[in-house]
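As a starting point, one isolated chain is supplied in structure tokens, in the form predicted alone.
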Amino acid sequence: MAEFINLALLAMLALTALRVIFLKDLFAVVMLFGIYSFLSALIFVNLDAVDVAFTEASVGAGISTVLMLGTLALTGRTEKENKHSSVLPLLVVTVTGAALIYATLDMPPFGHPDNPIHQHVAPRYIEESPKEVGLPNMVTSVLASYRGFDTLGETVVVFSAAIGVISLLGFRRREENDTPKSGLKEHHVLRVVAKIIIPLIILFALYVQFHGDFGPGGGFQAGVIAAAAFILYALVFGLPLAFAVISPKFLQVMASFGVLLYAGVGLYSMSQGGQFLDYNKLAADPVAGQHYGILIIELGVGITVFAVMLSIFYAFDSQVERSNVQ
């Protein structure tokens, strides 16, 4: 049954991708990309990779779709007609696809217990993480402890993305009376529903943030969910009011603080005679130190991701408002 579900979802993924290739309406393409991400999340759930599915649904289908719509508002809805021949791109894609398919012939059987992936570090994580880290969610143990350096690098990459977008687009404040009286702000039902649902979204983000040790979740997912709440607020009530709630300057401070909080845990562990990000030095009991370290660095990740996602939306939305006024 599970294989049938995977094949059905894979077929829908392929159909969605093919439809994207031939569409000229970029709005429809963005919507199909969101559907593609949701289908990918369902595949991950069926493979018991719930944490990955969580991230794919919140980032791929959620925030990414909003940002692509913001880009669409700045560029245009219809794809420009390509006057060049498509023979060469088709040939490149065909050769690349054939090479990838040929490379899969050397791969070991899917799911076989003797595959290299099951004989490397995975057995050690499974056997030792309950004693060394002590968290019920092994994914959090791997990402936040065993692979703490990688996660710090990913957080820095997210922070760098915000620096790039803000450097290119920047922010432009607008007064409330200069904002066009159109769009979602005129829908009173949406305003009432938003007032009810936004606190619930923030509450859920806090749950995901501080429950990632015991179930699916963590800083990345929580940061994106919290940013989605404020993006909804900005879409419904307008960017000036969103700036009044959380200003772009404050978001820049938050993004920096999250990265520094993460790195600060590593520096503190070194000051206690350990190595960088050695959580065992954070408490007398090594397992308790692991808990403290993971809690703090996940908080740093959540703060940075939240600030970066909302900053990028602010940058895009302020440009959209400028283009609408002009």
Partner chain sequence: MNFINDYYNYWIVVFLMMTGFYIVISANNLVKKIVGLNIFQTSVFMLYISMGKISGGTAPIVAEGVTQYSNPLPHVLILTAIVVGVATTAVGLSLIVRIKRAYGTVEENEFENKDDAI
The other form holds:
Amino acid sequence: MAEFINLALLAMLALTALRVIFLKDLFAVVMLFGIYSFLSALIFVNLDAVDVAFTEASVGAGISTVLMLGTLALTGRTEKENKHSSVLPLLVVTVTGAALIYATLDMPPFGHPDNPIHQHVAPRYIEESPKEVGLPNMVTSVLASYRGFDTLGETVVVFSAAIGVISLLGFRRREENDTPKSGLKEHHVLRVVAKIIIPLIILFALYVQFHGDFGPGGGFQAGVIAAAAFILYALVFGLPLAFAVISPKFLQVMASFGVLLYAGVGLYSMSQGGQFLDYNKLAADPVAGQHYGILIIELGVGITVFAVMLSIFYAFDSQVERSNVQ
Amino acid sequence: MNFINDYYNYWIVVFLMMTGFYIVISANNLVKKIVGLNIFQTSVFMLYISMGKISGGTAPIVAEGVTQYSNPLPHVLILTAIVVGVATTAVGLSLIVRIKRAYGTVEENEFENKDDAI
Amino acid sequence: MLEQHLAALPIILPLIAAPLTLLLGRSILSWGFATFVSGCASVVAWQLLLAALSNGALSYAVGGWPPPWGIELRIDAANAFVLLAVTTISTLVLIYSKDSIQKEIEAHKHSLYFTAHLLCLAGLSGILVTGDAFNLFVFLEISSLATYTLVSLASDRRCLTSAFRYLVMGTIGATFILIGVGLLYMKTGTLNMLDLANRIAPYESSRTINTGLAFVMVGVSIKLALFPLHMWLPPAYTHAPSAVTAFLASTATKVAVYVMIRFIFTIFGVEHVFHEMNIDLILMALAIVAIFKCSYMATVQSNVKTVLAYSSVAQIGYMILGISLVSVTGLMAGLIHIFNHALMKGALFMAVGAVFYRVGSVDIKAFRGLGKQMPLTMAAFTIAGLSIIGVPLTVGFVSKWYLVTAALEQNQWILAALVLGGSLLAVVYIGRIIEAAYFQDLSDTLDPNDIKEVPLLMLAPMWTLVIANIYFGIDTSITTEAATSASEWLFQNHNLQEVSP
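Now the other one: the form predicted in complex with its partner chain, given that the block above is the form predicted alone.
After this comes the whole thing, all chains and molecules, with the earlier chain placed first.
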């Protein structure tokens, strides 16, 4: 049954991707991309990668699609006729594809438990991490502790993206009388439902943040979900009000703070005689130290991701003319 | 038949990767290029996650009665890669917005004509 | 206490400094802080090089977890050498940029510029210092994102399209590297570089591993601008702010060359890559085409920055040529050229930036008469230019010398002749600019009183690099010792300590 679902999902993905090539309506292209992302998330669930599915759904189908739509609002909805010959791209793609298929010929077969990657490095994560790190979710143990340095790098990548977007777009402040209609305030249903849903979304984000040790979740997903709550607020009630609730300047401070919090944990471990990011040194009992370390760095990640995602949305949204919002 | 069963997953993923790659290198519209880039990257993620799956295994979260867990390491790598991907997308889309403002178009052949080719 | 953490400091320092710089806000403060941190990183790099030359290699297990379960930082003579070049150039460029960016970047973006520079430095340092293949990918993306941002900070709108093209090509390259690493991981189960080396060795001719190697090579080739994947480089270098070009030209592509060296020598091993897959012939052929085609392209450009950009691609060809000779001397020539080229191009781009600062243009016509109006700048340009040509007493000569020696060691007379031929083309493209500066009069549209020398903060780093060009061209002991040590180390096989199955 799982095989059949897998095959069906992959087939739908292939169809979606193929359709994107030939469509000229970019709005449809972006929507198809959102569908592609959701289907991938489903495939990830089928392949037991629940944390990844969660992140792909929120980040890929959520944030990426929103940003692309924001861009389309500014650049236009239709692609013009392409007069390029497609021979060279087709050739490059065929050669690359052939090379990859060639590589699959002596790959370890799909799903077999005695593949090389299940024999080395991973067994310790699976067997020892519940004892060494003390968390049920092995992915969080590896992400936050064993390979915590990668996650610090990832947080810095998110921070770099914020720097890039802020330096390119900035936040255009609108004059108060410049925006006759801001947001979707006339739509009563949206306003009422938004007011009910937003606090629930924030609560859910906090749940995901702190529950990441026990189930799928963690800093990234939580940060994105929390940002989604505020993005919804900005869409329904208008950007000026959103700026008043959380200003872009404050978000920059938050983003910096998250990175510094994460690196700060590393520095503290160094001061206690351990290596950089050695959580064992954070408390008398190593496992308790691991818990503290993971809690704080996930918090740092969540804060930075939230601040950055919201800043990027603010930057894009403040570019759009708001004269004719329907 | 067993051979196909063992590898069809990877073949379809390769096909998806190449579709995304094709869109990136052949699209004239910059937004479509970014969409293609994302499709390409998401398919690479599927390659990694497919490696980690064990038949009959389950998600790598400790639970009662489970004996076989799928491999957590590819999951960790891809979590990082997804975030890197969206960061690149955000910067790319910001560049597109600025290009539109500066050139009035986001079709590659049009703004290439407006500049001296280097 | 800091001693034991020395290996991690090159990353930690700029990484923590970047968000702090953003918080500092005001231009002067963020400049001062960024320069100070970069200077500290250079001092650390120097210490690391000394330690690596005396002890062999340093290993640092981040998080306290031993490799391959945790991420390892591994410093040997090769990456310590490149790290020294990167951090020193970073500090000098930051000093230079205080005045340079006044005329090229809007005032409210200055602190963003310094933040992005520190992020780029953190990324590049991370690539150099890490011993984990996936960690390398993460830091590669940090430095790449920061680079796209830096390039797009200029006021000329063409910087936007250049940055976008760079972004698309760079991300394709990074994704190829990710695919390659994935294929390797699939067959070995590990991401630690030395562990990968141990586990790849038993595979005689696995299709997956060979394809993984191919994808990594193509991905890295895009990043280091190997012909024909170099198309992103000339527009990006031309339209980026001068300080940014000076930094990138000296560091970003060199770090990518290091990545190629690391994958070839440490992870895959010389026998596999060169003798079984004949990659050396492919690299050699591409390198030669790069040297000649791009040196030729440099001779016909009217924008001086574009001349130097094509020259950079040609110089990278020299480095790859050294690697493709598959000998200790060849690799040593490549490594020493990484260091020397950073000195040469850094000085050249700083000089060009100085011209832009005063004249407002970097077309060849803008250089007319500057020999008299801006004597120090043009003297710097001339000496660095002579270095690119390969005149004795400059570092350029040292690089070419070792490259020719390495070629002759293998009786490759034709190659040696080609290396010298490239120098002839360099005479043309450098000569055109020097001729305009010294043998033509100042353009009529410019007022001689406006065109004076640039401020001290721009001249001092420029001349530091120029003097380094001459110093290391005469006293080659430090650079050759480091490069030879690194080369010999890379040719040996090393084992991961504490390997457990």
